[in-house]
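Here you get one chain, nothing else, as structure tokens; it is the form predicted on its own.
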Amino acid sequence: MLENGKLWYDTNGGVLHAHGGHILLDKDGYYYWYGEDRRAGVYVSCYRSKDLQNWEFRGHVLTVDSPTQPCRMRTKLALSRDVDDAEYEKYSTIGVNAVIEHRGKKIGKINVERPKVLYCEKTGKYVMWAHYENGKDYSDAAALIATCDTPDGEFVYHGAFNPFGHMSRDCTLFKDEDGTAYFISASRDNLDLHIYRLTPDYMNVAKLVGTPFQAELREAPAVYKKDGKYYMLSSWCTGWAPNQGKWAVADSMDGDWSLLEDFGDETTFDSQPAFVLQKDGRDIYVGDRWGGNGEKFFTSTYIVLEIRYKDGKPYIEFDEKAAW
């Protein structure tokens, strides 16, 4: 059994790096877990499992070498940036989210955070959205999109953009029962959360349908639906340090959201929301227990706890065993 807060390993013995990620149950019966992987040249990795206990590494699905292809929007198509010798000497020892020598060339990695993937029935494509930064500072605050014909193949990068000109940082995707998809991301220097309805091909935002929790500094959103109600979990903004999670509920994605209420203990059991997996009638909270920036990132672990309810209010209690 997988234990919360411990390093997890794939079936080859490698550390499982799928941080800030998302699990997609595909039509082949496999659960595909996508997440941040900050090793040199890598952005997003993918694992799959039938039982949620044994995870097979399927590949680095988005890297500095991934193919790029323009789409109908104007986007930034760079998956890395050139650096000079002075910058390389200054930052190359940092290792993660800095600069690397790749194929004989000095480059700066961009930041790809919180990748989420949905399958679009209309196009037959697997569509990834994530948070994009230029790797030097956090001035881009953009949304990244990429697609693939299979759940675990090499994704084609279509660029990054600012939805309707807004900043877009910590983010998630939610797909409703009718196939309508939503992109939720932190905006205005993390002061606000924006809820966008996506176009039918999941390749663009169609409409900004809500801005709940205005100026309440929320990030790490995770959305799920239960008994006709829409629930959103989120954290406050404290960098790599954990804080008190919150939840809210609404009758529709574009409706009025309730006031935020506490979720978990004062540090959400030392975690930050990544996503909620629904399985066999249960709602399962998956959170990242971050190790920190730089090389400390690779000590990050996960906690997986079943969400329970009292008088309609969700809560979690800590258990050493992952509640898959």
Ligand code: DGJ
The other form holds:
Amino acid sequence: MLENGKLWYDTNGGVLHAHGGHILLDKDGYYYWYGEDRRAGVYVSCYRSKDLQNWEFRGHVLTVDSPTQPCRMRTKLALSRDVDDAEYEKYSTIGVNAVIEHRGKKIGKINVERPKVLYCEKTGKYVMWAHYENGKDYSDAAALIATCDTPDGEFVYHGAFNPFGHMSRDCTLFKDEDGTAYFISASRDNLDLHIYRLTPDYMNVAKLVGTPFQAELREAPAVYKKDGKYYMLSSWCTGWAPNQGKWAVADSMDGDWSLLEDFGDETTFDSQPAFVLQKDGRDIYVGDRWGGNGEKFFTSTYIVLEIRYKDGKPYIEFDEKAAW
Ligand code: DGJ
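If the structure you just shared is the form predicted on its own, then what does the corresponding form predicted in complex with this ligand look like?
First the chain shown before, then all remaining chains and molecules of the complex.
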């Protein structure tokens, strides 16, 4: 039984590194969990499970070594940055912001956060979108795209860009029942959320269809659909510290969103939304309990709680047991 807020381990005994992540139920019947893995040289890891309790490590699916293939002009195509001797001396560690000697070069990592993966029926590709930063600060505010032919193979990195020139930080993907996909990300220095409808191959933004919660500083968006309505969970913007989660609802992804209402307690039970998993008619909230910045990242855990409804309003209550 997985306990909320405790470190979880994969079936090999390794700590499960899948933060800010996303679960995809594949046609092979496995749940694939993708998320941030900040170990040296790694960006995104993938685990799979049939029962959501026992997680098999499947691989580091995006790393400093991933193959690259541009898919549009003016993308940032580097998966690492060169560092000089001074920076190397200062930061060289095997930890989170590791600056490492790799293939005879001194390199620093870029920063990849909140990776999400959808399967595109049209192209037969697994498409990843994530938040891309230069590895030093949060000024790039870009969206990264990578693809793979299998759910857990080595993803090909296609670069990072600013959708229609906009800033793009905390993000999520949502796939509607008809296959239309949306990318939702924090823009304007986190002031607004942007909702983009994606092109049918999920490789680009097609149209900016909404800018909800203007000047409300929402982060960590997670979208799901229930009974024909679209629900969005999000947090406020307080770095790695948790805050009061909120929810909102809309009749369509490009429609008007309701006012934000409280979700969970004043710290969302010490968590920030990662995603909502829908299983057997249940909506399941998955949140990150961040250990914090730097090496503290490795003490980050997860909480998994069933979303219930009262008078049509979603809510969660804390339970020690993971709800899946
Ligand atoms: C909150 C975001 O939700 C995280 O993904 C991360 O970007 C931290 N801020 C960084 O402070």
